[in-house]
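To begin, one chain is listed below as C-alpha cells, in the form predicted alone.
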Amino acid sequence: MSSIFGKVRDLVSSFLRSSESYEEAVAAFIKELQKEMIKADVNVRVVSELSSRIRERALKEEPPPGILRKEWFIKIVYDELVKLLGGDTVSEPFPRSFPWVVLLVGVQGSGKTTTAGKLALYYKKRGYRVGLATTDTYRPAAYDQLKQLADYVGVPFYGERQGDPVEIAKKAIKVLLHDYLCDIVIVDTAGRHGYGKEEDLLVEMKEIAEAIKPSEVILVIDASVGQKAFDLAKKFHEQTPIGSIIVTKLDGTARGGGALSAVVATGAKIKFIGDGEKLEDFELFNPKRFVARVLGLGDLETLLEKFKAIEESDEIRKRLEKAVTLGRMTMRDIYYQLKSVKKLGPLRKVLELVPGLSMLKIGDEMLKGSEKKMDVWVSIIESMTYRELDNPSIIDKSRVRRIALGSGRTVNEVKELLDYYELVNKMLKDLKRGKLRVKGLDLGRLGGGSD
C-alpha cells in the first residue's frame, strides 16, 4: 500500500501549491487520485464512491475559522481514507473471552503461515499461552513451515501430514486447549484462490469454521494483491464472515490497492500489518496513524495542528452551550478551557466559539485574569478534590490554605480563581435567565428560560 499512498502524498504537495481556483484544483486532485488508485488495482466501485464522497463534501463544506479551504480539503481527504481503512478506532487486540480460536484464511503466498508465528509472538509476549495448529494437508512445506515457527515462538503445536482438514482441525482444538491448557489457539488453513477448480477448498473453509467454530476469522492480504482482491474477499466472506483483516508485506514495492478493496467487500477492519520478514516486524494497525503517515502529513505540522486545535474547540464549544443551557458552568470545564486556550488563542476566541456568545459585552477585566495565570490556575485546580471540583462553594478559608499549599502557589491566587469561576456562573446564570440579551442567541434551543 505504501507505493499507491506515496502517489497521494505527492498529490496532496501539489495541490497545496496550486494556483487554480479551489473548485479547479479540487477537480484536478480528484481526477488525479482516480488514475492512481485504479493504477494500484483499487477496486474501480471503491475509487467512483470514495472520489464521489471527497467532492461532495469538498464542495459543501464550509471550513471553520482559521482554516483555508485547501488545508479544509486535506482534513476531508484525510478523514475519508481513514474511514476507508476502518475508522478513527484502533481495533481491540486482545481476546474478549478465553478460550479465544482464531482462523487464519487467505489465498496461497500471502504470507498466511508466517502471519500465524507473528499472531503467536505478539501474544505470547503480552502473556498468553498461545498453540498453532496447521490443517493444510495440500502444500508438502506447510506441516515443517509452522512447526518451525512453533519451536522458535517457543510454543506448542499441532499438526497432520495427511487426512481429512475439517478433523484435524478439531483434533487440534481439543489438544491445544484441554493438554496444553492454551489460552489462544491459532489455526492455519491452506491457501485458497477462491475460483475455478478451488471453489471446493472454499467449502472446505467453511466446514472447518463450523467444525471448531472460531472466536474470530482473519483474513491474510498480501499488499501486493490486485483488482481480484475484492471478488475475492467477497467470496471469503460469503463463506464465513471475515472478522478481520492482516496485511502482509507493506515493507515491499507493492501496490496495495487489493488490500483497500478487500477492507471494502468484507467491511471488516484492518487490525494487524506486518512490514518485515522477521517475526518481530508486526504491529496493531492505526488508521490514522497511518494515512497521517503516508500522506506526508507528518510533514506540515502547522496543518497538523490545525487539525487538532479544530478538535479542541468542538469539544470546547460543546462544553460551553451545555454550560449555557443549565446555566451554570463546573470548575471541570474550567481547566478543560484553561488546558486548551493555548492552542486556540485568547479566551475571547474560546467564547466565540458558541453561536451568540460572541455578541456579549464581557470586560477586559474578566478575560484579563485567565489570559495572564493559565498556568497558575490550571495548577490550583490540579490540587483540588473531586468534591471541590463539583462543588467550589465547599471551599472555605482552611481549603483555600490547603490547595494553595498543594499548588504552590498563594492564598489570593486561589482567591482569584475562585472569583473567576463565580462572575462566569454569574454571566451564564443572567443569561440562562434572560436577563442578558444576547443578540442572535436561541435562548429556546439552548435550554433557556426563567428558573
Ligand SMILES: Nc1nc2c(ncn2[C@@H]2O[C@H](COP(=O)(O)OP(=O)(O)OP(=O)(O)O)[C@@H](O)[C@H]2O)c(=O)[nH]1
Given for the second form:
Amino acid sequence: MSSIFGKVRDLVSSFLRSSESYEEAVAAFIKELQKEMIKADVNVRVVSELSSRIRERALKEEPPPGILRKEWFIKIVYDELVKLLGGDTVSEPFPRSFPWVVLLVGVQGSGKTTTAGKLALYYKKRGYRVGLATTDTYRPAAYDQLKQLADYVGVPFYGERQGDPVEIAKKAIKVLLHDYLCDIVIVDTAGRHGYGKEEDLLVEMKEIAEAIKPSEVILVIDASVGQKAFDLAKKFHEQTPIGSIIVTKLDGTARGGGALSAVVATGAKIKFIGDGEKLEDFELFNPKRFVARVLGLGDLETLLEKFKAIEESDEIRKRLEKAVTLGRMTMRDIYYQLKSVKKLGPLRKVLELVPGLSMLKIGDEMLKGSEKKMDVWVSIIESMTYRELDNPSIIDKSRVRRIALGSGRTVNEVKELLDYYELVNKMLKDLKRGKLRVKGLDLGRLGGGSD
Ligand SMILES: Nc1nc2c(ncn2[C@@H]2O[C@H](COP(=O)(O)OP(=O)(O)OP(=O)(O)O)[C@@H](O)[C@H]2O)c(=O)[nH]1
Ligand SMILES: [Mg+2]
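Other form of same protein, the form predicted together with the ligand, not the form predicted alone:
Below: every chain and molecule of the assembly, starting with the one above.
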C-alpha cells in the first residue's frame, strides 16, 4: 500500500527537512505532488483542483500555536486528501433496511466475484443471512467460481449456466429472498459481454439494475486501473448510479490513483478495500488511516499526534461554543474535556487555542491543575448515573456519599467537582446574559442575547 502516490512519503519528509523558504518549499512540494499523482493516474482535473485548494490554504492560514508552519502545511495536505476520499467519516457498512440487495459491477477481472465472496464472509461473520448470486453466463467458469466461494463461506447460492442475465437476476432475488429468507443478497455480474462491446455490458448492467432495483450498486475497481478508470466509472455511473466503491488489489504494486479518480467521477465513497486473494483480505475503508499511510505520517508519529490534538481541540471548541450558546454545560461536556486533556498529554498547550477556554477557568483548572485531580474527577463522573450526569442538581447528600464510595474518592472531592460544575454554569449563564465578556469569543455570532 505504501506505493500509492509513489514517493509522497519521501516528499513529506524532505519537505519538513528542507531549508528553503516556506513559500518555495510549498511551491516545490505541490509541483512534485502533482507529478506523482499524474504518474499514479489520477485525473488531471482532480489534481489541479486539489493543488489549488492546497496552495490557497497554505498561503492564507496561520498555524495554531505550537505547530510549525511547515507542519501545518502537511496537515492541510492531509485534510484535503482525506476530504477527497470521502471526508473523515468511515462509511457505514451495515444495511439500514432489509432485505438489502447489492449489485456488483465492474470491468473484467476487477475482482467482482472474489469481492462477492469477501462481502458474503464479512456479513455472515456479523450474523447476517447472506445469499450469493451470479448473472455471469459469458465466462464458462464464472458459475463454478462463485458457487465454490458460496460453499466455502457456507451461504446459499443461485446461478444458471446459461440464459438471459436479467431473468437470472430476477429469479435469484426471488429464490434467495423468499426461499432462503436472506437479509442480504449479493449479485455478481459479468465483466465481459460475449464478443460484444463495452456498451453492451453497460446496457446489461442497466437492465439488471432496473429489473431487481438493488439497494446499492457497488463499483468494483482494481487499484491498478489507470487513468481510464475515471471515464469508465463515469460511464457506469450514467447507466446505473454508483452508490459506493470497493477498491481491490491494494496489496499489489498498484498506485491506486485510478481508484481515486473513480471516487471523484461518481461522487461515491470507497466503502471497502481488498488487499489480497484470500476472502479474509478485506477491510472497511478508513480515509484518515489511508491518507496517513500514504503520507507516511505513521513514521512521523509526533506530527500525527499533534494533528490529533488539533482535531480534539476542535471538538472541544465546538462543544464549548454550544455551551456558550445555550448558557449551560453538562457534566458530560466536562467529562469529555477532562478525558481529552488527559489524552492530549504534553500537547495540551494546543488547547489554549480554544477560544474562551482559559477565561472560563475550565482551561486554567485543567491545564494547570494536576494530572491527579483530573483522574479523581474522571473517576467521580464515571460513578454517576445517567440521570445524575444530565441533571447534577438531583445529587443530594446521600448521593454524594454513594458516588464517593463508588469511585473510591472522598466526599469533599465529589463536592469540589460539583462546585466546579456550578461555577462553570454560572459563568456560562452570565456570559449568555451579557454580564460577562470573554476575549476571543464572538458573542454576536453565537447569538447570546441579553434576555
Ligand atoms: N492480489 C489480489 N488479487 C485479487 C484481489 N481481488 C481479486 N483478486 C484476483 O484477481 C483475479 C480476478 O478476480 P475475479 O474476482 O475473478 O474478478 P472478476 O471481476 O469477477 O472477473 P470477471 O468475472 O472475469 O469479470 C483473481 O485471480 C483474483 O484472485 C485482491 O484484493 N488482491
Ligand atoms: Mg467474475
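These numbers were taken from a predicted model, which means no experiment stands behind them. Whichever C-alpha set is largest while still superposing within 1.5 Å between the two forms counts as the rigid core. Residue numbers count along the first chain shown, from 1.
- Once both forms are fitted on their rigid core, the CA atom of D79 lies less than 2 Å apart between these two forms.
- After superposing the rigid core, the C-alpha of M329 moves by 2 Å or more between these two forms.
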